[in-house]
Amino acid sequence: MAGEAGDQAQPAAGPVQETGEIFDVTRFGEYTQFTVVAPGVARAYQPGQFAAVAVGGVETSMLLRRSFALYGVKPGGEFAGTIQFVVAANGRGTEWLVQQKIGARLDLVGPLGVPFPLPRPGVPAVLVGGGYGSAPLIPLAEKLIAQGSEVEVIVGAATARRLFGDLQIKRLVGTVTVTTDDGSAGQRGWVTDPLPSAIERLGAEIVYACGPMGMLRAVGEVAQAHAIPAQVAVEESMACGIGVCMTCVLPVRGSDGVSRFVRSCVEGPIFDAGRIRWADVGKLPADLYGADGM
């Protein structure tokens, strides 16, 4: 389903399970970040990938994993691989998350997922992270500057607290925009408004984002005004993170034209903006592949 839906990236290994050591929690803002020894998830690490943790201990009625995207990775050499993640607080089970502290142990499933299709070499490129949807982008931006490609990155939220990422972004790329709704820090305003001008200014080939749905969507729509394409990291509810339990699904375009569901945790959570049916999204269309059936 992955060529017919999204023509994206394929991950280069399978995903492990491991139990994982905490060794740092950082409080940034309203997030908490977390630094766990996990070796054989770090070794096997593209950008855009995420991990699986289960909460609420080993007694927990909590039986869904919470998925998080990965960043910070180390995959070792002197030292055990590390991962890293930012978590909110938004409901049971990342209450519980952000409750464990240095040396408590971790459930992990990862690295899961498709990777950041990469451009060619020095292709320009704009990524745009709403929330800690910045995390993903921190390596992505290594990544292309390291293969020649000159980045602006565009970082926005709600208010301050809810930025994450700006000043690792600026000490990488030199600078960062930086949008908050209510503008208690950089300009006042939405993420993707300053998007255009960016995109114009580099002469930007590709447009790179992760964050809300909302603002994906909005992404998607200046990247096409112009001509040009923009691969997303989607926010889909993961609960098993593997493709069993259909939680995750989206509608999306395949190369054929034919429009499918597709599972965001392992056709995605990549996708092409122009592909996915934003409008539908959490509906059920009546010319979606197989809809007659469901």
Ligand SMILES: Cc1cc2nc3c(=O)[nH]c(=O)nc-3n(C[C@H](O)[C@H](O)[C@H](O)COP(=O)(O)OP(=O)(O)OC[C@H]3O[C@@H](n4cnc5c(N)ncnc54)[C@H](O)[C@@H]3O)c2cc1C
Contents of the next structure:
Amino acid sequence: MAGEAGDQAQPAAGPVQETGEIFDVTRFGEYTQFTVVAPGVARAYQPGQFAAVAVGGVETSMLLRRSFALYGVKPGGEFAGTIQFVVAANGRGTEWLVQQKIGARLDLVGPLGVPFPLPRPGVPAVLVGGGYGSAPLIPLAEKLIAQGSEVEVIVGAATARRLFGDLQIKRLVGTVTVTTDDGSAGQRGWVTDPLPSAIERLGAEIVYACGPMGMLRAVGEVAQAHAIPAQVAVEESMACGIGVCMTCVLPVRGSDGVSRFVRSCVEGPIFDAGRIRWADVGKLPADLYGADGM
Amino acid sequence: MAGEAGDQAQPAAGPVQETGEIFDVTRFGEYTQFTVVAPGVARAYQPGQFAAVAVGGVETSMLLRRSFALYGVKPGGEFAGTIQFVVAANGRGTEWLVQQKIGARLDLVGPLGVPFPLPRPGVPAVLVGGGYGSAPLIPLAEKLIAQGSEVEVIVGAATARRLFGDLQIKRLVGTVTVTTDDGSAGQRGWVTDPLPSAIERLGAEIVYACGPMGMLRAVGEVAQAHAIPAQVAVEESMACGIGVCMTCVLPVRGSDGVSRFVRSCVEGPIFDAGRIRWADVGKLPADLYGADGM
Amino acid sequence: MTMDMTTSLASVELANPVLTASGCAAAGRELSQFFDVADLGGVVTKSIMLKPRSGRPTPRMAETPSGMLNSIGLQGPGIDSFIANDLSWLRQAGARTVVSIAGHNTDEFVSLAKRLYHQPVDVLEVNISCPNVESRGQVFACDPIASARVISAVRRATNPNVPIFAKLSPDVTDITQIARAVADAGADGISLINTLLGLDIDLDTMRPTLGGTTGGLSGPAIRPVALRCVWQVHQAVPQLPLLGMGGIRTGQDALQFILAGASAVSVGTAVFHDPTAPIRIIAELEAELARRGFRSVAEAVGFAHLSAEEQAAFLASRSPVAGVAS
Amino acid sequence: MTMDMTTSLASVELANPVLTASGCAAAGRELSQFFDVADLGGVVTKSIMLKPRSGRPTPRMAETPSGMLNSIGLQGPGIDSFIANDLSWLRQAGARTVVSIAGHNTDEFVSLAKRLYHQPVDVLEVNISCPNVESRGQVFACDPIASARVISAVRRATNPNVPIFAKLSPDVTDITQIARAVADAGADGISLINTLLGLDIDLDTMRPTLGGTTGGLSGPAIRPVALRCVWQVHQAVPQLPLLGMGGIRTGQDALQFILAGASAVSVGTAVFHDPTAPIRIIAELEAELARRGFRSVAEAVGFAHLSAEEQAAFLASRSPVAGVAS
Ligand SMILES: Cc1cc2nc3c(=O)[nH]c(=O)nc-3n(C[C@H](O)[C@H](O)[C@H](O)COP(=O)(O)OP(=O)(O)OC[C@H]3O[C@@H](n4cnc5c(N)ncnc54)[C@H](O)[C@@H]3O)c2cc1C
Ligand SMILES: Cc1cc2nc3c(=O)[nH]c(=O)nc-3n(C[C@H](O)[C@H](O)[C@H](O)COP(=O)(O)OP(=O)(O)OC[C@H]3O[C@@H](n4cnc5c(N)ncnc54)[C@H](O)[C@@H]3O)c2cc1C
Ligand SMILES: Cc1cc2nc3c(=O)[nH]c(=O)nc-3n(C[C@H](O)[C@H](O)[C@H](O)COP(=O)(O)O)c2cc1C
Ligand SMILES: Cc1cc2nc3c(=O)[nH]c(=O)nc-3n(C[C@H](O)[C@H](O)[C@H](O)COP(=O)(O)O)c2cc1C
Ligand code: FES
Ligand code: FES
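Could you please show the structure of the form predicted in complex with the named molecule, as a counterpart to the form predicted alone just displayed?
Below: every chain and molecule of the assembly, starting with the one above.
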């Protein structure tokens, strides 16, 4: 799906399973950022990909890995072979994760999923992040800037403590637009409020977004209204993360016009927002491929 | 059962459930000794009692507590409210436990079970410990010495690294007899080798023992040959440790001559060795009370 | 706003919906070292039989992932000793008492019911998840006819003021069929679920771990199966009160059962891990109900069966803002 | 001493007894990123139906204690696409291939068997743990007659050189009855177990978590139930080869199934946690067998059913000391 938008959209190499040592743990508001030594994951990584982390230790009752978008990946150089991800403690597994300390070991599988497809060099782009969703936009912005694109970034959250990456993005891009629902940081409102003017100001030809499903849908609509594509990183419940279980599907319209349930772990997590049938997420639309076989 | 041998045989107060902080962790050979701040458990403790420790953390797959005999309990004084126990890492739960560090918190229920029944003051006694089974004999020896008994202690293990408490007992009692199966410490052989002469030398009127079931049975036989009682601390698999589940039973002959399946967690773990039907452990003898109701 | 935690098992009102589970709390006495058993919704006693039972040989348990197997074999003192010692203790302790009975055949169930006729019993739980000697050892609860026969005989023999709850086994092809059969036979309610039949192999001996070869699987591992049974039975016989159990460890777990259709819940294996679990769960459940805008347990019973629209309408009427506005 | 890890599923010899489980490895391709699927005992493919299937709406999974619920609903491309893409990939990858088929009715099963007649299929696994539209949606494997009908029809329609394994559901009153029925109907072996029916309630929405309301429970939580089924079926039909599965995570778990009577095992949910699990388990199993004095997998199959004396006699003949002395 996403692959259609650019030729970098296939992962460079396959995922690996490896045990990585936690090199650093840093709190940002409500989030916890992990830096982990994981050269195998780092080697093949491209922006947009994620890792699946085992939680709970050896005798845990939690069988399923938790997925996190990667950023801050250093395949070489001083911190060679490190990856970063940021965790919001929501449930059982993430509660366990945020209690892990420097030196502890994490069992990782990654990099997983397809990367953000890149536009032709020089194409201006707006990047929109909600909550911790801004994390994977950081390496994307770097890459876009490196290939000569003009970039604007909008990050938003319910409240200041749930913003992530705004300072880092500001350093990188020179400027960042911040929105919060409660006005505790930046302008009060949603990321979609400043989005149209950013697109227009920049003459953006593509929008990238990562964040909650509702936000992705809204961003997709704004992009569509401007007749430009939005590439969005979705977050569906995933049992395996590697494409073998079929739990993570979304109803996605293909280039042949046919809608299918598509695995968001291997055919995503990056999708063209215009292809996702947002209103049918969690439903089984009658025209879906194979719905008549049920 | 055990209560018949002396009047201190009822616990002074009931068990409590409390969270204790690990104050110290020390390795002894293959064992790990924990000192834990647990004033509620310490308060009511008497030698022979044990605590049941939750293992694996909040989201563990291990539902059942692990039981450990207590010693080194300081209800008052400098280390007020601490308890000690020693752990042999055998399986899943104990493997987890021995990885816990100073400052970690343990969920404890204790003190559980009946204490060692004490003889009349001044009665000479031989104490026999196998492996970590010597741990609860330390406070017992202290108590016996305090009430004027002459005490000899024999500790044994398969090999030197599986001995426990020999030095502490030597300091306390002045002397200790050590046996190992492989001769790597003390005399080569079993604890029952030096036992008859110790009983005779001391004119012992009671034997106490804690260790593997086979050893307890053998000690009981030696005691019986000398026509003196042996009070032994058994180790049966326990699901609850508090008397509600009936998993921990042993076939025990009562003072009425009738044999019953008796809960080793609340009616033990201390039993008169002569009352346990050793040959029928793991069986259902036809003359057992209620066997005809099956 | 105070929460109305009362609930009822058929005609019997309970102060709250959290009980112990049969076989996991003996007759309450040991737990009273940790809390006052009168504070529970009720104590469900270990299934008692007519005569004393030794139970099965050891080993009687095996720990399994998020569960355990047991093969206790209904060790117990027999009904006379139970009445003299346990029941009298429970009465004096002021506990609501659900007495669980088990028999080898229908006559034994009837005798037990008669012995208990004038005893201080609030509810009778009829454990039909045990082997029927008259039917080559097939478990009563695996056969709708045998189940119905026991229940109707017990219903006739029991004090008519005492509701009887049939306790079902999940090890059946269609639990709603058994539920309907016992409901038609006069059960005032149903307890769901007993343990699942399981086995463990000891890798040291290379033989089955349990003295009884197979055993009953309990604990959080079975919670999804238990919830499914409660859901299905509530849907099949919506008017019938259900006592739900199977892997309940927290107030959230208890709430799942209530939303699925249970009027009250039993806490079993969790007690082994945490002797104070039943009392803790009462408080946790109260908080969970309040957080969701319920004012009583009764409002939450079966709530998950409502359509999203029905749920939304109810909750809108319950939001604090709506409350103020009205 | 080298260990003979070969085993067989009826007439088909496998290099080792560790396979993937249907629905937990797709058709092997994704796992080949982590290891060579030709090193497995075999790949069991996701149950394929005649026509393309969308599967059920999301959410399709819920994590439960030591387990998970899924309601995928057999999403798949249909048999033609499967043969063209997946089967040809597996052949080219050199994997032993167990193809799992599922149908709405007996005719569909037969059509699938015919389509696969000339295809590179080593074993056919007949997933009868799915609803039978001809019988008001009752699961085939819950009814011995429906089960037997499908199996005998498939047996007749399949290439006679390809063994067929019937995959049974544990959600029945008596699994040995179903096992005997399918054995009599011509099954060359039995796969045990499919998932248990379960339910989870989402405490945010206060409705069932899964799009399909109920779902299948898998993972270590169900291992004691799976072992019990393997034990019972091996006892009931000792000559029948069994492919055991349910919660296998380690070589020790696999050994439990083999000792209970399985000739080979499938690793399902564990793959989600650890994509390299099947390969790791082969090595672990080999070490566990060697540690206990076995020289081959075959010696260990059903070993837990021997009496303690028979076991001791065998192992005495196998101890290194005895070997030297003789
Ligand atoms: C591709 C991808 C990238 C992600 N990136 C990040 C990130 O960078 N930072 C971050 O904090 N979170 C991220 N998430 C969400 C994160 O995976 C979930 O918050 C986490 O799995 C929840 O686990 P838990 O233990 O807190 O919740 P539990 O309720 O214990 O989870 C139970 C099960 O449901 C799944 N689940 C629950 N919530 C979600 C969710 N929101 N999305 C997906 N699965 C869920 C869990 O993975 C687990 O299998 C990402 C998810 C995906 C799919
Ligand atoms: C009264 C009493 C006092 C004990 N004192 C000590 C002590 O001081 N130091 C010490 O190291 N050990 C002691 N034990 C034994 C200790 O409880 C077990 O070694 C431990 O439970 C094994 O747990 P695991 O996680 O290693 O094994 P696992 O195999 O994971 O245990 C599985 C289950 O079986 C039970 N179990 C396994 N082995 C034993 C055993 N030998 N005895 C009882 N239950 C068992 C476990 O409690 C658990 O419920 C005592 C046991 C009892 C009953
Ligand atoms: C050790 C043990 C003994 C049990 N004994 C009985 C019993 O005597 N009668 C009965 O009806 N159920 C008995 N049960 C089943 C429980 O009452 C309960 O139905 C089951 O364990 C599921 O709940 P849980 O997962 O909370 O334990 C027993 C369970 C266990 C673990
Ligand atoms: C996500 C998922 C999908 C499954 N799909 C199928 C299937 O298509 N056909 C089938 O026979 N079994 C299917 N199963 C059942 C497994 O093959 C296996 O029988 C069961 O999960 C128990 O093994 P486990 O505990 O190792 O997973 C599926 C299981 C899971 C978890
Ligand atoms: S999570 Fe398993 S296929 Fe996507
Ligand atoms: S361990 Fe439960 S009664 Fe003894």
